[in-house]
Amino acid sequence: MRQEEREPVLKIENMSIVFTQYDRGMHQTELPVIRNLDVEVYAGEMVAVVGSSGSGKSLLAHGVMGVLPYNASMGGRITYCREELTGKRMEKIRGKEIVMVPQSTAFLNPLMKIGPQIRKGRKDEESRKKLRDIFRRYELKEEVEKLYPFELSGGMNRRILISTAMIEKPKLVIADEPTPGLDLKVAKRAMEHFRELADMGAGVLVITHDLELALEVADRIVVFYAGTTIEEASVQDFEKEETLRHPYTKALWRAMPKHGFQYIPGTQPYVKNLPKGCPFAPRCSQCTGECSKEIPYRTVREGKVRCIYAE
């Protein structure tokens, strides 16, 4: 069944996240860290949101999970399994139907042994058997159950975090930067674990800066730039530059090691200095005055793009 004929597990439409801060005493300023964010995730597929540091992509995970800081406000619409994902509904299913694998292993409780921590305190035989099966899948020895997080390596603790997602049979898994600090072999294995979760039927959303790793395991790539989704493309579209749509996505393709580490001048704009219209306009060789207007997110060649010149 094609995607347009079924409902996504997660659908985010026009998400915006604004931080309110005090500047110069009691003067308030608003920082629009995310604007115009659109993402869909279907059951059994893995979607990677790719963007450089500072693009705001990790806030996507916090926004969906309902764990934004007190000074943040969120707009737009989030739908989970056809129904709006309200804060009240999220409280009931967080950690059960929807599971987040956080960026830092510091989220593990340092005072609690691994086994009870993954089982969430449950002591029944079914939970214990499930944990043993998960450990075999992730090549963790049974004795790890009785250890504390500080007694394990960083790579093992990453696998423990993924195990906390597996214990509940979630419908949606959100992984926030799961590979920083890991060597290449361990990082690839971590991404393969998320692929396995998708193959078992869950919708998986991985937020990462590593395009190369994402292309090895994901089904679709959503490219994020300065708080905005600028392109959605299949992994196959990244086989050639010509099949991509947005100038920034093409620049990412050229910057990959196998394509020569080609560099484009300029930097991603800070949230206080965002240009009107396309956020990539100051660095784009195709930029014209029309790029300072509102840019629609439209379908082009079975993908989506926020560029008026894409065809």
The other form holds:
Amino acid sequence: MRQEEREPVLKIENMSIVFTQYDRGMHQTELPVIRNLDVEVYAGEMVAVVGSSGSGKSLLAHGVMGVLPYNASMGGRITYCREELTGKRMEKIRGKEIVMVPQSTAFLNPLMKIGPQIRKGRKDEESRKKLRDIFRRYELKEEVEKLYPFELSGGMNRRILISTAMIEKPKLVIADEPTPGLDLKVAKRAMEHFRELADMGAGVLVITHDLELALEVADRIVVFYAGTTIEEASVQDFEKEETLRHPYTKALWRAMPKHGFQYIPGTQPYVKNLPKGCPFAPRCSQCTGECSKEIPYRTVREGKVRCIYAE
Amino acid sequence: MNRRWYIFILKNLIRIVLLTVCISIVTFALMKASPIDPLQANVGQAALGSMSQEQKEKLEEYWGVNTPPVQQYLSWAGDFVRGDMGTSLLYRQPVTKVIAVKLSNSLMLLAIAWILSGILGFALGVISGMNRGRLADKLIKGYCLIISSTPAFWLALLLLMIFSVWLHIFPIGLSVPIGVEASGVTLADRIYHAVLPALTLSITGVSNIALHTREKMIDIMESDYVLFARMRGEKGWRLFRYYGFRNVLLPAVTLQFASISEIFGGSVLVEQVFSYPGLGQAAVAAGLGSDLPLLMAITIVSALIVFGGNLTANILYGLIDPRIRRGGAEK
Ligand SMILES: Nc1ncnc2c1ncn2[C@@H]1O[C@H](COP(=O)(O)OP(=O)(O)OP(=O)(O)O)[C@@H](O)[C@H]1O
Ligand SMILES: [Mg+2]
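Could I see the form predicted together with the partner chain next, after the form predicted alone?
Now the complete complex, all chains and molecules, led by this one.
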């Protein structure tokens, strides 16, 4: 990939998301759910953000889309097509240039028929034709347009969610766990649809906890742990354990079925009791005293890593 | 209409019958347990003292004082089932006639209050919920909380004082002008007399509906589907029309029909304050005057109206909500 010569479609630098919570009366606590997050997505490229449950993946997506809950505040810098993506600018382009496929089918309006819902009420012949084409591609019957979400199966609703992205002409697609609940074959198909969008020139950011699936379709993998990006690696780097950089990524690699299904001891720390420095330190065999200091995100062998011992 | 509907309606009819029987028994028992002596209440202590024993016995028979309660109830129930509601002891007229007159008086009052509080409450609740935390929301919420902690009769007195006593805009009471023949009373007269009591009922009714609608609206605005709609660039009128309004309408319908009972209950006190000769006032008179047939009939008619409201809500819900309408047709 010749990324260096091109400008990224989306560039997230040093993003942080903090929740303000009130527990026990008026005592106010700050909950830093995401820190030091860096991700770049180039046109025509599919990047997968991989992280376990609760690591802040959905929040990352909602943060970019500008729809965080009212008690959350976001820091850092987001650039879209060279220009800073401010809230105002986002409001103008979201749903058109930047589209998102949400995590669950509860995101469909239960009282709006599928057809108008995907077309956002547009009735022109072009939108209608486009939708018919999408339906044909996803093997959905035309009658589905007249049904309500509750009348479809879970897998069909998934495809409806994906259709909402396909009907626009997006430059950037963010997909939040688009495949849970789908069996392996259908999940692969769904991922391939996103791959097609990337091949048509869009930048695609897929959020998933399924590393294996991500490796089959993505170009680059960003590994997410306890609200931080800890490694960025190309898919090729995952062919051997040695080409990976971070101990957690290596542990993920060993946990894959074809590499022996080795269990990673311990659990991801909850944001409230994060260790200082490296969040993976308590589970890491290479951990030393140095790891509780600030860890820089540095470039190692064309990828990036947040570990002082990686080389 | 399919089988599901027949079963639904049949179930509800059975429920209505059972409920009516229960209500009639409870009302009867309460009347019998009441410490009010029908003779003293209706004839008066002084008049009673000057009567002969024979006259007294006649009166006691008229008011049913000496009949055993169970027998009295059964004979009342037997007549009622045959469509005979008996004769009102106070008005000395068939109960059906009394109720027809009183109900037609009340009905306009109740209908105005019901529609007004429904539309206003819904609108305020929606505005409040859509603008959560902003000034509009704070004002509406404050208003609703104040109103819902204000007794209806007190509000009635307040309005009466301001608009009738001080400003002379509206009449002090009654449902028609004093000294005008029944044939000379126009619809305008009736509406003119119904304004204040209807306003009282609406004002109190609004707060409940608005607060409930506000809760629903907030839930909807925070729902995943509204979040997704916003991510897809939906905003302003379209966001409200297709995502907010469509989803809040269903609970609002239920709320609106459930509020019939509250408006009905409120009307008893409000009619009393405005000396408005409606069903509520008749109920109070019947209760205090031991007019058993009338009170029983009023209680049952009110219960039927309230129950009818709830039933209508359920039926409408099934017709409007595609999840029920179509979901049932499929299975
Ligand atoms: N409104 C909120 N207030 C406080 N904390 C929140 C809020 N929403 C999410 N969180 C916290 O943020 C963290 C990340 O949540 P998020 O939904 O982004 O996880 P995720 O990586 O998408 O997980 P999953 O794989 O289960 O979807 C969780 O620990 C969660 O408890
Ligand atoms: Mg998630």
